[in-house]
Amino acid sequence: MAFNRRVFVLGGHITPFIGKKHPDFIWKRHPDFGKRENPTLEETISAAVNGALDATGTPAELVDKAWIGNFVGELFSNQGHLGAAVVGSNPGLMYKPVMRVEGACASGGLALACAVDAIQAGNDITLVVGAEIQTTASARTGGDYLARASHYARQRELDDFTFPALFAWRNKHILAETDTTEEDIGRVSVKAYANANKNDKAHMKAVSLDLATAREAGPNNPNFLANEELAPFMKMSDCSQVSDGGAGLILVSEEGLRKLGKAPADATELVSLAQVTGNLYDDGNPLRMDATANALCKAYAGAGITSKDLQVAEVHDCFAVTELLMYEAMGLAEPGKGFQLVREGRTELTGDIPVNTGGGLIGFGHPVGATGVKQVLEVHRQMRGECGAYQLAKKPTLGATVNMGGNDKTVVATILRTT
């Protein structure tokens, strides 16, 4: 997308992503199960929108529209119709435009899509939501559910666990056709662990992984797909968490910033967003990921600029394997090489092109429609040096999100840089 008008991202808020694991999370096991109970939808939207007007010190009366990313709420928390949920959080937007959007995991990358179209059309102060509960059913009841993001009427009989399944589809491939191991795999979620550990708000910020457990499948990290041809390729450390959370940020313009009584100096400018969509009937490729590659392809180019110039990125870590794919289709690896990238830790925190420093989906965590605007919100922390223990120890100037829904059939991606 070519912008006619400069765009900024103001800051924003992230909640705790919590679930199965996570010491605040409620559930049978937890001391307080029963007396307590985990936020709500309807709370967790709360708490994004007010939390990103706070943290920006955005009046609501002054946003010109809003959106929000929410794939299943109707099937988790038996609501929708979220955009006068948002309005519902703070009085200062009533009667103001606001809508939700889906595109299954990249809901929340859409939203801010919609954001930036906005601004490009005249407006100013734009707010950007997203949210998800998934906690609320059982784990194979949330797997049918989720099953939607996949062409369901094909896919759904693939096993109980559709979405694993299909990664695993991609796992046998890379690992028959590529020199990448079960090892690499592992390393990816190694990292993302060892990332979250450092992250107040990440769902796994209290559980570790260690390689020996990561590389191969065992009690404590066992295969569980029913699908017998499947069920080797896919591990339970290989996933990113069934988590409950929301994000929420402010993106303007720069009348937006005079308005706030900002500068672009206070904020990260958003400088290219692409968004494509693939065809949800055709599986592609197993060793490729072509409506992401086709989608940083439209980024660099409206940016000006190639993978090499990156210094972090937050990519749809949905799967380890997702990782290293997402790799060769950023440019940053060759194909069927992205796992040198692992091997050679260059996409640790120390590395030279972090990927996914606060955990990403596999450590931080996975509230399907808060992820993609949590990404650009973890970019914008790093550029600002605001991510506390896991900040990097170089700030940034460039970086790029990337927000996949399905099996790489909605993609948006973004690059940002400073000003």
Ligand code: CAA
Given for the second form:
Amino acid sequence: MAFNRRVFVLGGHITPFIGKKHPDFIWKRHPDFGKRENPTLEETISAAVNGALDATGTPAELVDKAWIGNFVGELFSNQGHLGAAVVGSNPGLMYKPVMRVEGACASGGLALACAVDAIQAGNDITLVVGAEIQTTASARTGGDYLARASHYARQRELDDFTFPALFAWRNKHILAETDTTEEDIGRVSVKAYANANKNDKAHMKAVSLDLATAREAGPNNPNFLANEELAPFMKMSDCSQVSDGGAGLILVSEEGLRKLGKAPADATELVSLAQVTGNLYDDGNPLRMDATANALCKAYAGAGITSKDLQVAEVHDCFAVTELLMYEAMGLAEPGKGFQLVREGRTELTGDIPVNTGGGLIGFGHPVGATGVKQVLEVHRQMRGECGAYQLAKKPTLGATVNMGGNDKTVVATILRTT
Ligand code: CAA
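Rather than the form predicted alone that you just supplied, could I have the structure of the form predicted together with this ligand?
Below: every chain and molecule of the assembly, starting with the one above.
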């Protein structure tokens, strides 16, 4: 979409993403078990809302509209109606128009898309929030909840872990029909963990992963699906994490910047956003992410750029194979050749097109509703030199994000650049 009003990311806040294997995550053998509890959905939303307002010096009273992306609060936390939870997080938001949007793992991206539309329609200061709590249930029960992002009636029976099974199907085809190897898929996860080890907010900040472990199944990296046909094609290290966390950002027009006493130089510019939706009932081609490709094509056109112009990207690596397919859908690699980028180290922090610099969904974590908001903040933070130990040596000036719901079904792609 070509914008008729400029849109700026002023900044925001990402809570720590936590879950199993994170040092602060409370579980029965944690020394603090019984003394304190993990943050609730309500606390996480409040941290994202107030963190974003504080980080940008935005008085809540000046926010015109807000959205929250959340997938399944009703299932993990028995709580829906999250627009009112955003308002409940800060008295200055009372009686503002706030709503929750849902598009599976692209819920955060959809919240952002709503804010962009609102700015095009004349609003000046918007708040975009994403949050999800997923550790209130076991990974197996969570697999059932997350399966609501597939076509549940048809696909739930694939495996208790429906989404890992859906992407095992892609793994199976990519390994059989292209030159991609298990080692290439392992390299994606090794890169994700290495980046996360430099990121204090990352779920996997304290867990290391080497290529010998990541490239094949073994006692420390089991194939865990029950579906016999698909089980050999999904290892634990291929998967994004079951994480809790939230993110919030302030998106404004030029007039919004003025109202807040800021200038374009205080922000990054969101120059283009494309949102596309595929067909829930059609599985498509396992070797292609056509909805993602369609979204990127539109996002590049809106920004007047090509994939060659990108200097950084945040992509939806819900599984390692997804990142390889995203390289191809984004035009960073030819079809079937995504593996070359990771094999040559081009998407590492020192490469020419670093991808998922803070660890992505595999390393940073994947609190589903928060992911699309976090991705935009990550590119913004790289551009502003705020990434600490994983800051790129040369601050990027143009970057992309891709947030995906379901198996390449709801996609939100953005292009950001420095002002
Ligand atoms: N050998 C064999 N099997 C083993 C094993 C071993 N050593 N260890 C564990 N398993 C099996 C067991 O069957 C176990 O289940 P039970 O405990 O119920 O028997 C199962 O693996 C899971 O084990 P854990 O609960 O110990 O695993 P975990 O909590 O560490 O979770 C994970 C690991 C299952 C991979 C989990 O991280 C996961 O589910 N990740 C994927 C999350 C996901 O799918 N997110 C959505 C992505 S899709 C997307 O983004 C788009 C969208 O719209 C949804």
